[in-house]
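Consider the single chain below, provided in structure tokens and representing the form predicted alone.
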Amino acid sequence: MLLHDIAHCRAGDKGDTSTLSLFPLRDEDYDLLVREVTAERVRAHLGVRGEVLRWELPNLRALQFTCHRALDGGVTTSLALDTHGKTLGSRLLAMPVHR
């Protein structure tokens, strides 16, 4: 299964420091996220170059990821076509994760 079966995802950014926030769509579901959806996995799954930490929110049942060097320098700077990194919401959707 993917994590958008699952769940829902919002990014914003700073820089070059993308912030993803997931929830799950059922309450239930958020110790799954925690066990499946770990600092290590988002940052291979991304790709991202520099440090991913995760903080849990169970209170709100979500957890946010905070990217560093995930957006190739940042809006000002960079060439490439998602500079505000957008699309990492879809791309961490996109990952497999095991019920």
The other form holds:
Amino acid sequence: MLLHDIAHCRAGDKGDTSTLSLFPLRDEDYDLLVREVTAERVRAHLGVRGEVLRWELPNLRALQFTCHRALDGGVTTSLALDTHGKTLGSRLLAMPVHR
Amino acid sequence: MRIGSGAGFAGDRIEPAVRLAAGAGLDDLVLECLAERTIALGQQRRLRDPAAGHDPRLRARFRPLLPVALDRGVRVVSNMGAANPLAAGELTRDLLVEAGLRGRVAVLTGDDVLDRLDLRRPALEDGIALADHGEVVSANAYLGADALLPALDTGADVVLTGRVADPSLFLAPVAHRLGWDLDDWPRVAAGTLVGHLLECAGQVTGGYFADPGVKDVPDLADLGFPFAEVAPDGTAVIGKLAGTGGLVSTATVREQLLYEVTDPTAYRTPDVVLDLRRVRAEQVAADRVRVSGAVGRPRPAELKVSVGYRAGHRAECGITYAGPGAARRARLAADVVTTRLRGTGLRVRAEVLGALGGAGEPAGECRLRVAALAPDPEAAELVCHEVEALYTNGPAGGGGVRTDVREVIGIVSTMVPRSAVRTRVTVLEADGAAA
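Next block: the form predicted together with the partner chain, after the form predicted alone:
What follows is the whole complex; the chain from before opens it.
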């Protein structure tokens, strides 16, 4: 299955850093996200050039990823069509996961 | 007290703010219209015209809103002053007079630190001196709630600012109404949390959330904007105007809570360092979510400054291919263009975009997109010419070439001591009732 089957995500940007907030659609799938969606897998799946940090927020049932050097230099000077990287959240949801 | 959010960015819709002011029983309505580089672009307009540089949609936004807001006693706070808050204040005063209204406009200035910033300082992002990025055209400090309080003390009906940290635009009126001390960290944390949740307007009421079949949002076309009811202890309920479309749920609130947060244990604003780990969001009724649990630590010693510089000119061009072999022809076109531009030394990005159903899909189409950053407009035009030339010098069947060249303002940041920033409040009286 795809992450999209069990989770939702929103992307944000600060300079050349993308933030990805990932939440289970059902609270009980939080542990599955913690197990499956590691920082290394996110970095490989999205092809992030810099470091990816993961914050576990069990109280909020959320994982927060801070992806450095993910936006081709940042919103102002990026040559990408989506300079903010807003579509990265949906791209992350295309990652295959196992129950 | 009740505070609403009437705009989350410069391009936001106008009508939901008017409805919120008319029907939500608000004390304050905040319109946040300033993205990272908006102020640098405003600074460029101001260089050409001393009366320009504020938000170009100020008139369109305020003309329908202010008569309603003043009639209901709703104070309006906005950063639409951008690079020229005083001109924005004068325009607002003139709008009030035109509408036959009596009102007071307070303008906060002092965020512009361009004339006293040491450009040899390194940028936070890359450690390279600010001046070495390119000609610096703007430098604006992110002011906090403390700078806004004197403007609110004037009894103004409308408060206009340039750069103020987004959550601070909300914290200031909340603290002002509820009599909070800005060193009361639990309350400042709570007010900052409210500001962070409201600063993007419709993003917390389902405006960036819908995914049909997975996350459905009722009546998205009629999306209503949010407000918060803030109790004296800082506990708040996020809601939206009854009868509007959209959704306020624990899911929409959680998405907005972590939006653009690079460190959930230390979200820094000029007012406080916020720890979001213990925040609770509870659905207390339909479209009503109670939030609490933000933890605040003392504010950072220095203020962040956003610096705009001339980064060159961006060329952006496209050409479409369709039918069998479309993707192969688009990739060939990409090879041809990048080969022809190799000698220029420009940073060129060529990518094939589009949804082809399969290799042989007859109705499929895709678009080659070529983008480049050039030091001057002439070099950028050269990129456009090479894409246009694909018509008769490239693969078969290309169509729909569009080209665009525009100047790029880059943004980097630095920190300055709080003592380097001196703010000032100017009051303008509109006496339209006497006219």
